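Here you get one chain, nothing else, as structure tokens; it is the form predicted alone.
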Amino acid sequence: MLSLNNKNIILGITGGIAAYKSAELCRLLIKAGAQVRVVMTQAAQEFITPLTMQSLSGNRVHTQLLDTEAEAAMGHIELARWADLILVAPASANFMAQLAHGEAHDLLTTLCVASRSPLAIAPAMNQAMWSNTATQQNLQTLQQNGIHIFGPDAGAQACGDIGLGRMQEPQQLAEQSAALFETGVLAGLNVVITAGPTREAVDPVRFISNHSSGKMGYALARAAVDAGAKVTLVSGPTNLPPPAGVDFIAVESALQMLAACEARTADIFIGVAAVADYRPAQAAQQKIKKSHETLSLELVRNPDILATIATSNPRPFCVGFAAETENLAHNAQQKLQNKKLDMIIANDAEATFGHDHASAIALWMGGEETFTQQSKEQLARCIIELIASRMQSTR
């Protein structure tokens, strides 16, 4: 599956014809997971137009190398360094010469020179053009640099002509973009998460909740991201800030919690929140006062949403977690049981709630492993890595 999770492409077009693909070509990139940023040259714009491109994108596309506006928000060396790819398509015999010497007289050219990260073009030319000698010596030049050269194809060009030029079709060059990354152990996969606490009403101004901190559920979302998953991560209320690359959703109860986790479609499904068991079967319209010496609560009993998640169909490996406070191995193997779980990871509830340092044990039919006190973003890496082992062993 191609697989651009969580990476920043700048698509630099220049002038030409085949400039009508770099729509296209944007949409595959985005569709593969890729942040988009457009760089246009004035030449491009004769072709295909900015706000094209800036629909496609989501994002303003850049034309102008010294521009007010962009500068103050991202400007031309912020950009070049929030790249992790410049994929130039078109690239004209033009751009292909200024950029073999050298040269950053506007704005996509000075990024190319700007930037250290990988640099890729697609070459799109009259078959003359492309054969002649001084583009074939930059060519030879580019490849020196470490550029990545993708393309020319042959066949019928648009002035009518029969040889090598034509810019490679966009899905081909989405492919080759994505083979330039190294390729994640959960690359292409849809991955939510639970984390944090939940929050059950009694009346406006008070609730039954836990002491989870939500860090174990926060650090498995970056060691998804970092693996190349499509992260989401629902979260009860914590004091933590969102990670970057995922889909954030806050919520407050159990009930909230398993409506979005059921709207979302996700291949690995891993509950790490810690879901309160109960709620009040009333919650207060108003503050409760406080009147009597005791209060009753009737709390009826909240859905289960690892074991609801587990019985969906399509059914995605799930994974839960236990956390326990006596007979750790032997509770957690009861819930991996009950409730049909792929594999279940126990700690210790008072080793865990609120530290930044864990162990723990994973648990599936016929195995385990045990993870040694390290910190909770090592361990989340660990984790991940086993999901990622044992998905591929059982599916």
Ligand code: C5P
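Rigid core (definition): largest C-alpha set, two forms, superposition within 1.5 Å. The structure presented is a predicted model; accordingly, all values stated were derived computationally and were not measured. Numbering follows the first chain given and starts at 1. First, how it differs from the form predicted in complex with cytidine-5'-monophosphate (C5P).
Put the two forms on the same core and the Cα of Ala91 is off by 2 Å or more between these two forms. Residue displacement note: Glu368 has its CA displaced by under 2 Å between these two forms (rigid core superposed). Taking 2 Å as the criterion, Ala120 counts as shifted between these two forms: its C-alpha moves by at least this amount when the rigid core is aligned.
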Given for the second form:
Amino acid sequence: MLSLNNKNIILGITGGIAAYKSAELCRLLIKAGAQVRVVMTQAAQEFITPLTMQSLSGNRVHTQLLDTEAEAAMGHIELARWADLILVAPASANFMAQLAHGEAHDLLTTLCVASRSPLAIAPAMNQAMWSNTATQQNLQTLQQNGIHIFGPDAGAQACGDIGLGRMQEPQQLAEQSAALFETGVLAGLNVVITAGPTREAVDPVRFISNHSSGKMGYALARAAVDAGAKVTLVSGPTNLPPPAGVDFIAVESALQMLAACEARTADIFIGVAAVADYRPAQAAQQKIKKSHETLSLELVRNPDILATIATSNPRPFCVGFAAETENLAHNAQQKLQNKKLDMIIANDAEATFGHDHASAIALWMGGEETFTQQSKEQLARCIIELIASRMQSTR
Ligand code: C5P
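Shown: the form predicted alone; wanted: the form predicted in complex with cytidine-5'-monophosphate (C5P):
In what comes next, the whole complex appears, and the chain from above leads the way.
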């Protein structure tokens, strides 16, 4: 899945007929989780209106270098610092020439000179202009300067010519932009995370569940996305919005959670969900009436999702969580062995459930690491780092 989660992208548009495709590109970048600010040259505005790009990006479009109003809101240096990536699509022959020579005479060229972020351009021009010696020399300079060149494609051109010079399609440009960020510790790996409680139906209106908020699992999903992983979050009912950039699967019961997990292939499996250990043997078809003084419910054991995944073939790197009320390290060590896990994260159930902060001990065969009390977001990032380094040393 395409992920540009939390990435700030300046989408530069120069004057060329392919500028109409920049609207779709902007939409795709945002859909992948990026914040987009659009910068248009004078000529670009002849092809597509700033209003279109403002509506799609949700931000004011920047067109002027010396604009007192714009400088008061987000000046050009601030804008250059804000960007994690500058993507210029389409990039005209004229723009390439200016960029190759370090010119800074309008807002877009100035941003390119002022920014330390990666810069990618998607050239788009007539095939004769593309093959022109000066353009090819500029291209070489840009490549030598570390600028990423996306395309161009070959094919039919707006002017009727056929050849090299078509701008790459928006989907391809969005994918290549995302690939530039795939440098995290989990880059390219599939991670499946379970989170939240499960609900085990007693009858159509009642269920057995627990107090799990899902906060830790959701924080881990965000941290794994930021580390470059492709993340599937299989979640029981929580009050949290699905994190951006994850493949989100909502489930209710333990059996549904197990089925969703088994349907995915994972390089890393992290079981954070507080799965109900038992479910009613038979959920009543109709609402149970209070006609008797006592009521007995027969419960049957739920499958252990984590232990099931840990014995699957091929087997992912398996990480469990153990929320304990006593003998934290000892009980967690037992679970590490019984469930045949690669790592277990143990924490105090009462101090963890529903809270925004937690401390934890990570245990694996032959080692451990203690994490002091900190926000679950912070703790999640530490755990992801540790998983990546343990995985590397065991495989
Ligand atoms: O045995 P216990 O429930 O304490 O183990 C906790 C760990 O096992 C957690 O990682 C939890 O997500 C996982 N688990 C599971 N399926 C169950 C019970 C626990 O995946 N039925």
